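One chain is shown next in structure tokens, namely the form predicted alone.
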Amino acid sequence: MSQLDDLKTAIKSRLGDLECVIGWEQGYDPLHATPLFIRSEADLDRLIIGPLAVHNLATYLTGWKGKKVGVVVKGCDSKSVIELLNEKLINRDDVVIFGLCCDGVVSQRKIRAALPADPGFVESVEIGADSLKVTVAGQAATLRLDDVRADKCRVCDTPDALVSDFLIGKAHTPAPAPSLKCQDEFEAKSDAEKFAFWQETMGRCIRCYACRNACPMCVCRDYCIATSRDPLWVSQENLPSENMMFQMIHVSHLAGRCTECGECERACPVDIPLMLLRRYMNKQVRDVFQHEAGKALDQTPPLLTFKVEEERINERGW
């Protein structure tokens, strides 16, 4: 049986006990997937997995709190589930986790850049072992999967779900994650160069809040400081300074909580490299608090707790 068949069998065995199971199906064209809410066995015919199934479905779990649901997760997605459990934002007894052993997903931005024509009308997509054949308006282009793989997959050290009730697929051999070239290049810039980079980049931001809405850990959307008028921290002016202020508030609220699932960057309609900020903040949290979000159950994020003295912060020596 294929990995997809095994997943369908596992879901079918628990579907009667659940309000729904959240998976993926083909989206508006063969190149895009979209979340699928499985409520009957007939819905299983639309279920897909693979490199196009990019969404982190853990984002939906807080909206179903109090109801019994199932969710299909990749390794990186499972870290978000763990973090939600650790912060008691969902209840473990209410969630059935169908974990996948993932071989990576694609970046739609990289696919668009690699195609010879604007992919406004995608006729077909054929997924091979190491390639993606995309036919756009009668023109076929074969892309190496490794060339269009999402950056998060290049540095992923958790390809298999860390927590699950069903684990589907062949487990990977653990391996250390390499560094990411774009991150190294960014951090090597001077402060002036970084400031100029973000000035230009944040000038593209349209403040649509797609990054916030796609984030599984951004759970206070109805009370978000970005849209509050009392107090007023961020105005609605579309200026690089105001846009950067919003992003700095966002990344600060995620310090020690961000699982680097990449949903913020994927959802951005103007391709702002938001993960540069997230990875940098996570690096500081690792260095100071020795903490990585979503790696283990029953861990409290360091900024959600209090110690009189932190072991790695020398407050008295200043």
Contents of the next structure:
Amino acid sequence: MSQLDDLKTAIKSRLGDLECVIGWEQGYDPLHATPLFIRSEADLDRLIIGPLAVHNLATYLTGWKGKKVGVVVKGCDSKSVIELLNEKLINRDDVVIFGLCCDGVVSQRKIRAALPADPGFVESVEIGADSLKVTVAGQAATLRLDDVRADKCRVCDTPDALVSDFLIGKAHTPAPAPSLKCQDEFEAKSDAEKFAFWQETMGRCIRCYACRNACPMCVCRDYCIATSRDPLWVSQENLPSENMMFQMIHVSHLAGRCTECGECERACPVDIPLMLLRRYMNKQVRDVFQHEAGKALDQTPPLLTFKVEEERINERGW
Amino acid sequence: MEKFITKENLNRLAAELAATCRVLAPVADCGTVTFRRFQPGMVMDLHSRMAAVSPKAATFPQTETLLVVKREIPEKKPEIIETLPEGKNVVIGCRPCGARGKLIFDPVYETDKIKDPYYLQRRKNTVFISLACDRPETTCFCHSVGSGPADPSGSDVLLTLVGEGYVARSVTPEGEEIMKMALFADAGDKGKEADAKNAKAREMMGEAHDYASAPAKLLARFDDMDFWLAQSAKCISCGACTYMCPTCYCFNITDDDLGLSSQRIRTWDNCMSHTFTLEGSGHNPRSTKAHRLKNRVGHKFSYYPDLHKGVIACCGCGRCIKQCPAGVDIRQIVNAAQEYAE
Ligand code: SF4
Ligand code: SF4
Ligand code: SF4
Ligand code: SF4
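Here we have the form predicted alone; I need the corresponding form predicted in complex with the partner chain.
Zooming out: every chain and molecule, the one shown earlier first.
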């Protein structure tokens, strides 16, 4: 049986006890998937998995708190579930986790850049073992999955779900790249260059908060300090400085909690490379606290706890 | 008036107009395309993809300063300075759907009782030079909302790509004025080719969906929260759809403190946000994303048409579909209401 069949069988066995199971189905065109909320066996027929199933469905879990739901997770998504559990934002008894052994997902932005015409003109898509055959505006193109893989998949060391009630698929021996070229190149820039980059890039932010709401760990949402009116912390004026201020809020509130799932960047409708900030922040957290969010159950994010003496912060040394 | 302008000359036109006007044009922007203020030396990108955000900022900027309160020393009386927008704007290379957005604004921002001076001033001073679409995207449905890929309404000049340039057709006297510039040449018989291209693009869109029953059918689902819970399940309640939409016209007003001075700004607001309907008492009549998405869809396809002669408050540009992080499809939601079996 295929991985999808196994998954369907597993879901079928639990669907009766659950409000719904969250998975993916084909979206508005053959190149895009969209979240699917499975409530019946008829819905189950629409379930898909694979390289187009990009969404981190753990984002929805806090919205179902108090109800029993199932969720299909890739390796990276399972880290979000772990982090939500560790922070007691969801209850383990309330979620049935259908974990996948994942072969990676695509970056729609890389697909867009690689296609001979805008993906808006897509006519058909064939998903092969290591390629995507896409026809756009009458032109056929074969894209190597390796070339259009999401950045997070290149450096992924947890392709198989770390927590699950059902683990589906063949286990992998992960072979992550040591680092990402785009990150290394960005960090090598001078402060002045970085400043100029964000000044320019944040000029196109429309402050839609898709990055915030797509983030499984951004749980304040409706009560975010960036949109509170009283007190008014951040001006609503759409300036690069205020837009960047909001990113700084997001990044610092995610310190030690961000699992690098990449949803913020994926959600951004104007393609702002938000992960440059997240990855940098996570590196600091790793260096200082030797902590990686979502890697293990029962660990507490360093900034949600208190140690009299931090091992790697020399408080009285200066 | 019908003329022809080469691709190079259209870029020159943007540069020439930029000397006296604020020109907004689509430019390649790190893998996407956005409208940016055009400066001589820049190259427009009219064809690689539809701009991510609609050109509505030309007539309805994301931030507008309504007034400034200036006070130099605490003892002095503050001075209140009104800041009506000045100067002329030209939008080049938007699509017909983007240009049409303001037609949805008009009856709201200018009524017998209320006139919005900021909007009206920009509206009067902005010219739209639109580009007819060659080919529909999978998310386009302008033909179903009373428009089409070469719809001139809302534009001042409509361009159609023919060979290495564009057939330009004036729609308004303001458009005609611009087309008198020397960069426009005689169109010869290229008009026929333009007609054929326009017809082909329309044909590629296929049959239109009939939204006639949508206002009543959506109203019939108003109290059906189960329906809206199911429709909004995947929505993450962000503002991407509304902010990219050419027709979403809601705003917020904030007094920003600047020490002794302050400014009153108007900024885009969106009905998908919790604070949109948050009342002073703390009560929120639209407390969940299901309530909010109901409003977003209901307003466009039911309440607005009921108030404004049946006109649907959507241009069918598809931005809210293709750029929604969760792939929420407004067409699907309206269809579900229309097809709902009582
Ligand atoms: S998703 Fe992108 S445009 Fe929207 S607020 Fe975040 S960074 Fe800005
Ligand atoms: S900040 Fe971005 S990468 Fe980190 S958890 Fe949130 S969505 Fe994922
Ligand atoms: S429909 Fe999509 S873009 Fe709009 S609020 Fe919901 S998730 Fe955001
Ligand atoms: S509702 Fe969506 S499709 Fe309609 S005009 Fe707005 S963004 Fe475009």
